[in-house]
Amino acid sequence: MILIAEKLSEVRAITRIAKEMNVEPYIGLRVRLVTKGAGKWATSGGEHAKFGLSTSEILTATDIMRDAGMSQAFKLIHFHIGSQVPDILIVKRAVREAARYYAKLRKMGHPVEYLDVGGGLAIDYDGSRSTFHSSMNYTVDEYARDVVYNITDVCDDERVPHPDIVSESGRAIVAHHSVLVVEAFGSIEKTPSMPAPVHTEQHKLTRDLEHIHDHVTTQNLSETWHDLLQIKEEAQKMFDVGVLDLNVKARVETMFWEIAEKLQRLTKDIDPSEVPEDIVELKNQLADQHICNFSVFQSLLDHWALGALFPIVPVHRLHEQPNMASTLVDITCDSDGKVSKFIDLNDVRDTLPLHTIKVDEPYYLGIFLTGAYQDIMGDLHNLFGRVNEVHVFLDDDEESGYYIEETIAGHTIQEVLGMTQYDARDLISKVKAQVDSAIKQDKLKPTEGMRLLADYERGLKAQTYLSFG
């Protein structure tokens, strides 16, 4: 074991203990260097990094090593520029200054045997192969010849042993290994069906909207889209001086975003870039909202936090195109709680191609690469807990190939709450002493006291999500 300090207190502390212990400890140092990293997590390298030692503090922290007899101790130079590098570039340079860093500490009698090349091996989420934060220019392939040759070459250059190599890329081994299955049970949608006026005579507003619809085209787009907001806000203002009945306003909504469905149609039948600007935005107005039986802040935390993208697709239905643009929004009363934002070959999408839910039929997303930080960063906002976990593993000699060899509960109701400092048994014993004193006071049944009690304590084994079925 080796024990990697990134501060003097910490070298000065193991070098004390090591003493009053009588062992002789193997020491690392973190070396912070200049090159930084990139993408979302780029601040955890450069010289304003809050880890490791400058040089001046490497050369200090050999100083406290050998003053305390213990110079034969130091054995590993560690870096770390940060999670998720999307450019290979920056994976070199790093790995050249590192290895600088070791070849003159060898070069001065320090028997430093191993170069720690941190983290920083990234996913390509997207698919793009390129420098975006969520993907990256190289293969694994790459990155490990990379590695190997620019350590070599200094080392070679600087004529000192090649050092053991160790890589700590957390990320890029375990993020397949999990992936994400929420359920969406609801949506949220811009022209939902609207029945007929029940008034005789149509409202002017009305009658105007009508006639635009019937009479947009591909050539007044815009000034199309320009007269269905004067409406709109010619409606809204009827409705704060009490002028505009609900039905009235109601019809309006719904024509509003009908004609502005037909305007959006109409662009694929022209030039992309002939289309008005603010036609263009109309794609993410109109998109619709699964609603998902998750929280983005237990189970998806670096997309709220950190804008970090996952591949996100339907689990079946494949044999059936999509025909909805939508975004997903969960179920906790946090209007932050969404993912309005996706991967993409070329940019990142706003809306995510879906289908329509069925009635009483299940509709299941799977949100893939979730492996590397999601599943043990999630926190409890909103008091939602663990997601239930299945461990299936492949196997060539199932009929279906593969087998589930575990499944795991997620937290319950009780189990969070007693996170909280709420003790299940005092709660049941209060509700208790409520419902026999409403029993005494014939405010309930006994039957019906019991049944309450029952349900309540029932309730509180049932696990923080929706229950369907």
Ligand SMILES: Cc1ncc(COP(=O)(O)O)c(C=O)c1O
The other form holds:
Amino acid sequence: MILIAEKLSEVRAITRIAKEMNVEPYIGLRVRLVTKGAGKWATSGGEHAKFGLSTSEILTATDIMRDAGMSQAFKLIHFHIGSQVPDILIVKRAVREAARYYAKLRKMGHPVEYLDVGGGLAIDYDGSRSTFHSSMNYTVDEYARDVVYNITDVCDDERVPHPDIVSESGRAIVAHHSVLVVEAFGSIEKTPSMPAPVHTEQHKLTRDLEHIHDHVTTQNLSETWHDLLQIKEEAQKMFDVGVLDLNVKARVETMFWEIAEKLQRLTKDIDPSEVPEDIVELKNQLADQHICNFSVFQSLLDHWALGALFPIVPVHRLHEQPNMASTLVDITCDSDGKVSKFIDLNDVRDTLPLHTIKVDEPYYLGIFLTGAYQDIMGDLHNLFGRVNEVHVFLDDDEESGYYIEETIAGHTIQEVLGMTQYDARDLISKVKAQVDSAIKQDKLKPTEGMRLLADYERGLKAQTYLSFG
Ligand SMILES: Cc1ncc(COP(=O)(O)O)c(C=O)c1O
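Starting from the form predicted alone, produce the coordinates for the form predicted together with this ligand.
Whole complex next, starting from this chain.
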């Protein structure tokens, strides 16, 4: 085992404890390279990173080892410039810089045998093979060849023996192992499929809207949009002072979104560069929302915190053309609990093509490549705990080509309450005391009281997410 130190105090601690225990340690040093990563995790590397030893600290560390009579302990040089490095040029630069440290230390007589190239090997989340933060412009093979070639090249140049290479790739090894399947159980549509009630008497506002509806063309998109906004504002003002019925308000709102949708449809007939800016933005406002039984904070933390993108596709009805442009919202109380940025080959898209949810038919979405960092970092925001887990193994011997090795139930409500110092037994006895007192005061029938208590106990054992059926 080689203990890798990132601070001088750690080198001092290792040498002191090793002496106390009368053992010979193997020590590695994490070097703080000047080469900086790129993308979302770039600050893990570079001169101002919080990790690693500067050149002078490395030399001081070797002095500490020497003074402790442990010069032979120094076995490894390590670096890590951050996760998800999208650009191979940065990898090459970092490897060469670290190899130079290795070679110079070797030449000074230190017995370093290993060069540890850390993690950073990326995942092509969006499939664009670019230097975009959710992608990578290289393959795993290219990465391996570049690491080996550049270390060899520097070592040959410096005439030192080649080191054994160690890598610590995390994300690249585990990202593919897990897919989060979430049920979309409802949707919020901007333009309701149900027509708004038409009241007998036409109102001036609805007459104006009908006129707008009939006269909008590709030539007057912007003007129409502004007229629409004006009418919507007028309707709101009239409602605020009490001179607009709910009937008319409902009709105005429905017609507003219907015309907005028509405007949006008309943009398809003109050159995209000629679509007015506010009409481009309208597209996002018109997006529908699928409500999904999950928590972004528990299961997709990098998307919420860093804007990392993941491939998301329905796992149902793939033979059917999607008919909605939608975003995803989760079941937490937080407006941030949503996914409104999706991967696209050339850009980031604001909506995802999805299907209308059918009554009594489940509709599941797969969120892929979530195997690295997501579930383990997920926090308990809104007390949504771990999700149900199914371990699926591919196996050619099975008729289906796979088998389910294990299913692990997600957290129950009482488990997550326990994590916040609420003891289930305590809670139950408090509710029981209230039920007993209500029964005594004739506020509750005994059978009702017992049913209430049983429901409460059952609820504590249920899972934190919504259960249907
Ligand atoms: C020191 C070190 N090595 C390796 C890794 C794994 O990185 P990755 O998942 O990008 O391969 C990390 C992740 O933060 C790290 O801090």
